[in-house]
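Consider the single chain below, provided in structure tokens and representing the form predicted alone.
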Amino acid sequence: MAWDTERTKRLLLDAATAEFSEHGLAGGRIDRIAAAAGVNKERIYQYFGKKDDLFAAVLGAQLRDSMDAVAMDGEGPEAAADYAGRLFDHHLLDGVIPRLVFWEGLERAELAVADQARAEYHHTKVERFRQMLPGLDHAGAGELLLTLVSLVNAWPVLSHLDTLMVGSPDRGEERVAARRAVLVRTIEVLARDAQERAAASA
């Protein structure tokens, strides 16, 4: 019987998109991931190389279905908004991506930033958010896009500050529609003021 490779890789994959979600880069097990997939720990490392390399696997392709899952369609202020509302549902979902990223960020930003295929990634983001606020050139966009996406990411890892700043240790479904509203809100104030500063400069 012929070794399904790519089911193999799907199983690690999902196994250690869980195992590092939960517990990191640095916490992560490798053995603990080979066991949820039911796979020899060997094929982790036949497969996607050392630890690092795995969840930066694992990071680039959650970032990838999401950019397929939540599209940047529209043009103006009000398409970056509802933009921003729609990847804050996605995020909101499951919680894997914000909190991937926040590891990252904390156990290996300086090899994020020097990945090429990362790199290429984000260059490609901030293009088609750029295309949704005409006027705007790619810093610019970039500026807008990190702010969104800092904002989005950080509600569902930060439930603490939500408590203690708004006061409000229910989130239920009010309190994420209020949360969302202010979150759409912003961006949309934030891209028209960026589209009248770059006109005006123009």
Given for the second form:
There are 2 protein chains.
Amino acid sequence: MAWDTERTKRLLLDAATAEFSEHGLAGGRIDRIAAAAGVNKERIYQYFGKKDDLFAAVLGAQLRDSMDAVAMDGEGPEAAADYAGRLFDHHLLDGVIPRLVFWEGLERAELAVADQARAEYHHTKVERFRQMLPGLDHAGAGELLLTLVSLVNAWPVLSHLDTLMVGSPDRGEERVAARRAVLVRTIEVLARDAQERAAASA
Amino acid sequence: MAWDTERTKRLLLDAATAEFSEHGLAGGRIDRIAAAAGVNKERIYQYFGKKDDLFAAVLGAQLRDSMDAVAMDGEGPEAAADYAGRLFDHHLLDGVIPRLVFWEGLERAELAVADQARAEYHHTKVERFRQMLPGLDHAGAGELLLTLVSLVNAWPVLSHLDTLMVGSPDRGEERVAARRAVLVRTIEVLARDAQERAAASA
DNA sequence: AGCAATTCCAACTGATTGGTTGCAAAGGTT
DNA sequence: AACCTTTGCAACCAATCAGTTGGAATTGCT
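To test you: the structure above is the form predicted alone. What is the structure of the form predicted together with a further copy of the same chain?
Zooming out: every chain and molecule, the one shown earlier first.
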């Protein structure tokens, strides 16, 4: 089974993704990652370097995947709202990205800001989002996209608040669908308002 | 200086608040807390029990404080938006609560859901919020308040995304004021929309 | 003064962790 | 077969950490 280094790397990256998503950077255990991947510990250091670098690799891969998987097309508030709904669905599949994003914000924010590739990634995303909402400038699109991303990512992480505030202990499909609808409506309303205000001040 | 046990407890709680806010539960160090408080380690176990219990005490105290400090009064979308703005200001003072809330969501969600006192706290808050927006039912108020809380708390934690997406590396006062305005406007628009929809379906 | 509770000091335990190293086995290449 | 790379195995190191314990000093109360 040797000689397939790509497979080894992928096994490690998958295991690391699950581990860091669950326990974060400080709480994530290298030994658990190696064991879950069925691969030996030293491979990690050989392929990814130190723990922190592995975390960065995990997050980078996830962001790349999500950018590919959730398309930004169409135009107008409904299209933006639809994008929010599809992003919500994609993040819900495993719930990995939202957790990773907040782990990063809490444990690694400074390093993320210094990452050139990340800056390009987000800048590109804002620009694409702006093209969906004619009339908005870059800053306006950024604000709304930040709101969108915050809401979509926060919900899986703050599921305990959802339970405590809206009160659905079971977290069944109905609750997911209900919150999804709220979110889609939220973005549609905000996008429309933003476009109207932009048009009015022009 | 002994004999003042309340002071000792408060010193420990303050130090623990800073420590857990910064590093979370897994990353927080008992030794650092004791050192920062200028108090000995064993006091922690004597007064608060294990690390996990201390974290719960920290968060409970912060939530109680914030409930007292940020009033929910007035009526209508503007009042709700004003509340969002004041909550934003209060959370920005130290940035402690947002981080604690997300640490909890990531590291302790199950325990929080099982906490009876927390359930009451949030239920009360939703009810008060509902009184600000006549026409909404409990679920509708809960959804909007969850949106509000998510946005207000996510921003300080996702400051790296703010920097990367809106692009204000310095994070000066202007940026804070700008985001605050977006947030206030967001809640006002959403509250108005929610009320209109509630009235229409009545 | 005598007593009880509070606190500090300092060492200790038992366990875990990130990261490293040396060596042998196994697969692929020439 | 000779050679190189990948991988597994297992032990190891130095550091760290949550939580405990015993004893001595300090303080307030009676």
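Positions refer to the first chain, counted from 1. We call the rigid core the largest set of C-alpha positions that still match within 1.5 Å between the two forms. Keep in mind that what you see is a predicted model, and the values were worked out from it rather than measured.
Colleague: If we fit on the core, is the Cα of residue 59 displaced 2 Å or more between the two forms?
Modeller: Not so; residue 59 is displaced by less than 2 Å.
Colleague: Hey, does residue 37 budge by 2 Å or more at the Cα between the two forms once the core is superposed?
Modeller: Result for residue 37: yes, a 2 Å-plus shift.
Colleague: Superposed on the rigid core, does the Cα of residue 46 end up 2 angstroms or more away between the two forms?
Modeller: Comparing forms between the two forms, the residue 46 CA shifts at least 2 Å.
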